[in-house]
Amino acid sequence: MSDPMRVLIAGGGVAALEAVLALRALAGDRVAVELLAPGTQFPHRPESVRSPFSGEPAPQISFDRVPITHHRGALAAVAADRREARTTDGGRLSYDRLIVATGARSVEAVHGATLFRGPVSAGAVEGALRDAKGRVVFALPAESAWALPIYELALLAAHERRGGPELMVVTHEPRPLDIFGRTASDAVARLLDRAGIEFLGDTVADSVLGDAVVTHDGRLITADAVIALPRPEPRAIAGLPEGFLEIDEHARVVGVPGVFAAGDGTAGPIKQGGLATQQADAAAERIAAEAGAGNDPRPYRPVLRGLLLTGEAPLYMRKDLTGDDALARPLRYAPPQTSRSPLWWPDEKIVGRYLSGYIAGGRAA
């Protein structure tokens, strides 16, 4: 048997772990998988919306149950012609195929607001909510790539702090979570109404000035606290195209042979863990086929799944995005689904063909 194909995966999040699990399942010993990441654990970011209310840190997801060669560090540059990656500490790693899953940077979009960036922000959000007396605004900036957490924070605040300040969601969306379609949006609107949360759509929050939010059209909305989501920025990696990486339907980086990409560092209007795992699967299937596994690689066909935490029964939402103009893939269309009962199993917040079972198995251990 010939030497296994050497696959280097750069990144330490859900896309990277899904790619590891998929390659092991699909290609077995036809590939030698190596991971370039600062560590082998990372926080379960979608669960971190609970932390400002529970005081508990987000649970950790770990690569520890997967045998893998781990290089501690981060990706700095790619020399595609030599099939070589350079790390931030000056190291060099050769590869036959590279999967870039390094994510994006989260930066401030509403100047002066309390920024919610996941686990690292729990204390700041908790403090802002605790000190507010009159009104708290939860702001979704126009540049934000995933809206669901702002609704979870507002609904959990209403549930956990009854009798507290007024709550308002300010968003550029015309309707709540409009990306999931009319049925889901109506369901979220009812949840907001029952919780006493005011919804202000078609409005872009620009900054915080004193005790008010300044909107893009010049309005002032009084608020004791403003909690906002960030906007994503691409990470600069020498040797790869600038900006968010354009990929084809098999997650290959356009114009860079031997390099694939998955996750928030790729181009597209939505940055979400479930979509990241689907991109990782597309990359893994193509690499497994190139390694001689005999599989027929399936292309990336995005399906958006959202599990909305409400403080009571969650809301499950599913929508096939392959027909959306925003993703420029007019191939087919399936009607969206919305339910109080799970629409997928295991009913994890991050849905991955291999990752969901892996996470559920870790919790059961």
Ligand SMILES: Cc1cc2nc3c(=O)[nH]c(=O)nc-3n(C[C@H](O)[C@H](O)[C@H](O)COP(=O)(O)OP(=O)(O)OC[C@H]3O[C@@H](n4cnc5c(N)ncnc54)[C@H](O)[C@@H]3O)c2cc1C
Given for the second form:
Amino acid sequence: MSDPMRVLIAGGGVAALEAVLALRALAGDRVAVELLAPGTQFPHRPESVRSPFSGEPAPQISFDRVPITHHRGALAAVAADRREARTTDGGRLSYDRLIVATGARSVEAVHGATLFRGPVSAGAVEGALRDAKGRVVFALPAESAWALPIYELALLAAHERRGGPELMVVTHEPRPLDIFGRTASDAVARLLDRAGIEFLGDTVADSVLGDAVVTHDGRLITADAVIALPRPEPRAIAGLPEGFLEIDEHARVVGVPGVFAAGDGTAGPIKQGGLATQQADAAAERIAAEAGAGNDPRPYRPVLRGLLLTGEAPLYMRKDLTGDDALARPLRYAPPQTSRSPLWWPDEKIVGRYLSGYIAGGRAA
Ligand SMILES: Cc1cc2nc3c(=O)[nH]c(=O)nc-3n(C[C@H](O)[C@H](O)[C@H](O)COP(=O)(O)OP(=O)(O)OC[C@H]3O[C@@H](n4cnc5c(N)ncnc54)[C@H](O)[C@@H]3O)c2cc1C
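Show the form predicted together with the named molecule, please, the one above being the form predicted alone.
To see the whole picture, the full complex is given below, headed by that same chain.
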């Protein structure tokens, strides 16, 4: 057999780990996979919504159970014409194919609010909730890339602090968790209602001024704590297009030969772990085919799966995002589904063809 194809994966999170697992499964020895990342474990961010209430940190997910060559460092630049990656400490790594899976930065979107970015924010949110006596507002900014955690925080707060402050969700969405469609949205609305959480839709929280939230249309909503999700910002990597990376249906970065991208660093309104793994799979399938694995690479067809923590039984929601194009692709369209029983297995919050089983296996170990 000829030399294996050198695949460099930059990033050490959800998309990177799914790409590693998919390449091993699909291409085996036809590829030599190397990882360029600051570390080989990352926090299970979706689980971090529990931390302000449990006091427990989110579990870590580790690459330790997959043999890979790890270059400790970070991607600074790409010289695509030479198929070379440059690291922030001046190193150079050559590759045949590069997968950029470096995620996005989370920045403040509602000025003055307590920002919930995942594990690092648990203490601040716990403190804000503990001190609040009157009303707590959970704000979803318009530029937010993934809405679920704001509903989870509100529902878990209602569950854990019965008889506590009033709770209100303020969101640009017209209906709760609108991205999952009408049935899911109605189910979430009922959950909010039963938990006594007020829902204020079509409203964009702009900033916090004293003990009030100022909305884009100039209204003031009194609140003694405001918890908000961030908005994502792209990471700058020299040699690649600016901003979030545009990819085609095989996750190839548009206009940059040999470079693929997956995850929160790619363009698109929804940034979510499940979509990140599906992009990573599309990249891995294409690379495996180019390495001679003989597979027929399937394109990226996003399916959104959300497991909403409620404090009681979770709510499972699934929506085929290609459904918007249902008339053009009737056979691919699956109607949205909503259920209190698992709609996928293992019933992980981050769903990936390879990653879900890997995470579940890690829990069992
Ligand atoms: C509170 C919260 C709850 C969430 N809930 C869910 C959920 O229920 N379900 C779901 O599917 N998704 C959920 N998400 C979203 C999910 O966590 C992200 O979409 C997912 O982590 C994106 O994966 P990624 O690999 O693109 O980025 P990340 O997981 O952020 O990983 C990026 C990695 O790249 C590394 N890196 C950064 N810069 C460089 C560089 N220059 N070179 C090399 N490495 C670099 C970072 O250290 C990091 O390890 C949630 C997110 C949050 C914050």
